[in-house]
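This document starts with one chain, in the form predicted alone, laid out as structure tokens.
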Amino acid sequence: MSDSERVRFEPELLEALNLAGGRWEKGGGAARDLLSPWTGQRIGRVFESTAADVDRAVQAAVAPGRAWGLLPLKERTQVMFRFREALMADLDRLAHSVAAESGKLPSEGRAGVMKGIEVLEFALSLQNLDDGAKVLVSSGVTCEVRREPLGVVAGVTPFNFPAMVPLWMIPIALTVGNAFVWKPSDKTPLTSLLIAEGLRKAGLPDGVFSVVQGGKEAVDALCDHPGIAALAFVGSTPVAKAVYTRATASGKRALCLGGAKNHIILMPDADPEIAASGILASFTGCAGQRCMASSVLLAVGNVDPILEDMAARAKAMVVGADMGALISKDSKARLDAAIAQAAGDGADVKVDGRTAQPGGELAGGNWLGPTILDRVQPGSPAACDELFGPVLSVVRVPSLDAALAIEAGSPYGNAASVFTRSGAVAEEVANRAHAGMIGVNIGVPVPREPFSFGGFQQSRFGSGDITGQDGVAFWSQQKKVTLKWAMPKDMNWMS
């Protein structure tokens, strides 16, 4: 492993605490050890939060949040500018924190932080963009729009992006004037300490930002709490659906992003280098543990030379150096079983990553190398279930229409890509694919801000996307003010 990709761990075990009213405190629930995906060794502890802990954080946020929301937008933005400076100054430590607790390579941790900072930069632009409108709508009568915060809002984020996904939510929610309560994943809570420290350095008033650690009890308490006006969630589809149902039942605004089974369509005319490298990066990046990973390759016609090249590259990858670790031993066992089932269903295990195992200090980690399953049958678990690991299922199809029919049959709708040299084929896929994010010769079609992030169907519960202008709309509300100061001479129905 090169020095640039060698994960650094904190010299002392870290404790993941709650932050409420500007004070760090232990949650009232059980303490649990945090194990490194890289080594299996203990790297810290997390203290579970109870409903009482959640209530304390929400109550501590009400008054500071109200004062924060009354500040002019430009004053709030100045704090967020300093937050960006703090994140950039601490970028290396943030990248290694993400890597140490999630299993990513440090370069992947850095990329995730930078994507989150991109959303923060969009939030900074709101002081020049979000200025409302005032129009003379009738003789002597004007209408104007004022954007106002919701109050205290909450976000629940997943293990696979401990910095990026929170930074999809926190900057926009704070910039438009809310107080924010964040529940990080109980698998990767340590990076939350650094993000909270960045906001403290930026001068955010105590109480405007809170952290509650823990699992289901904390999430349920956030869904149920009458003081939370809106809640955003990113995670698996079953949990996203449950959280959305519970949060909206309590009268909240909710947006919950779920899982995916993303498809890549590989056409015979694809550029061999762009296709092989792009598809490989899509399913092996972050060890396949991301909702934008393409896990099904719909191979149209004779694309075997590209598949052979990709398989050779996959076999040459070294876990622990070219690819990071899985989050847990349970994930490793689940993926091993899924690969065995696919083989039993008739798939050809073209590249088998189950035996990949680094030595030395990494021997106790959670390792699965790149795995390619060829000739997977449509409708089989390997073709339909979200595996969430570095596993690519190749489904052979005779035509573009057949490929698009399989893609349309998925209950998910996060992303779809096509590798081709044909503009007509690319446009056909962009028009017909049932997904919120489309890539042409791009294996991971994550939009850049201000283009927003979000999928369709079972990949999203709620309305709108989570970043961009949709994010602004989700975390705020519009007040319409109609004014008349004098009786106009030319009367009409509106006068």
The other form holds:
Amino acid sequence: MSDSERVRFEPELLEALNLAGGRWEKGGGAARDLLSPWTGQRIGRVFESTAADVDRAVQAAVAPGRAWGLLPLKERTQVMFRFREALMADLDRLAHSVAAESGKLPSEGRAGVMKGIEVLEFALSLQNLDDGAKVLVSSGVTCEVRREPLGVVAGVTPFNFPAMVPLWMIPIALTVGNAFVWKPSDKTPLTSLLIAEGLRKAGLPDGVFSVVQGGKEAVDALCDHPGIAALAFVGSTPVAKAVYTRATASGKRALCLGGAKNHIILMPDADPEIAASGILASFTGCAGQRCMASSVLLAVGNVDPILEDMAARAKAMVVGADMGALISKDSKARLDAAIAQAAGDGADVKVDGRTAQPGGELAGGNWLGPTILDRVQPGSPAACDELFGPVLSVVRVPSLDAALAIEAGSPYGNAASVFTRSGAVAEEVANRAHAGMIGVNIGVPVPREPFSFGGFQQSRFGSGDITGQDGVAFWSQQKKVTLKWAMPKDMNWMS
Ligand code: NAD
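Can you swap the form predicted alone for the form predicted together with ligand NAD?
To see the whole picture, the full complex is given below, headed by that same chain.
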């Protein structure tokens, strides 16, 4: 591993503070140590936020947010251009912060920040695209649409993308003129300090962007707060559902993205190299801790040569160098138990990552090597539950129809992919799969902007996607204005 790929830790203990009205302050709740997924060592501290902390941030956002929303879009965009410059200048530090607290490789941290910057670039383009519409609807009468911000809005984000997922929300919400209150994951709160620093360097007025740290208490307070107009959430399905229910009960607009169990259909005619490398990257990238990871391989017919090749590559991967760490010891214990249960249910543990263990300073980290479970039963937990680790469950099926029937039975609906050389098969999967994002010969089918990101079914509560034009629609409202400036002689039935 090159030096730039060796994860760096900030030398001092970092405190994840709240940002309200431009001032950093400790949340009023308990402090908790943050442990490195890489080493098990303490790398920082986070303070829980109370409802009073949330209220302070919201109150401090109201007036600056109103002034920010009244600026012309082009003026707000200038600040966001400088935000992009600040993020790019700080890319290496951001990548290492993400890696240090989430367990990702620094290269994965960098890729996540760059994907977030892609959303920011989409937001920057709005000044040229989003000019509303104006139509002469009758003699002397025009109708026009004006896009307006909602006011103070909030975002709640998961541990596994400490920079990218917030950057799905923050650039669009701010560019369209809102004040934004961010509740980062309580497991990965440190990168929020760097993102806030980027916005400060860009010249965003104090109060327009706030951070409240913590967990359920802070999230509940955001859901309930009458001063927050809209809330976006990304995390696990049970929490997404609860947050959606609570936020909408208090009259908010809400969009809550949940967990996933993504399927890859592997056809016998697939290109062996593209399939083996694509599937391996899908379930081992970010140590399998991403909502777009494929964790069920529906192996159609005889695909054994591809599976054997993939297993050999998986066995050769070195944890701590080729693949990062799991977020916590709890996660490691949960995954070890899930693998043991799958074996008990009759699966063949073809590649067993449970004993993977680097030495030296990484000995105290949370490690699980790539794991392949073959001949998993379709209805078993390994085939149905989101495990969120580098574990691939291979389910053998006789036909494409049988594969699509299993995919259709999943309550989730984030992503589905097919590896094939047949255009007809690819079309069939794209048409029939019950997922919001489909890949053909791509294991992680994340749409590139301006195509928006979002799943179906239990992977999303609320309507629309979180980025792209749907993101613009979510964070704004349209005012329809009908104007008549006609002289009296031009009056008609609308007079
Ligand atoms: P999580 O649901 O535990 O936490 C998400 C956020 O909710 C965090 O900010 C956390 O502090 C907060 N939270 C936790 N428990 C809460 C509760 N009881 N009430 C209110 N708030 C609570 O998720 P996680 O473990 O941080 O992230 C992993 C999950 O996120 C996986 O299920 C993954 O699939 C999902 N995810 C989904 C997407 C997507 O786009 N659909 C993207 C990334 C991650």
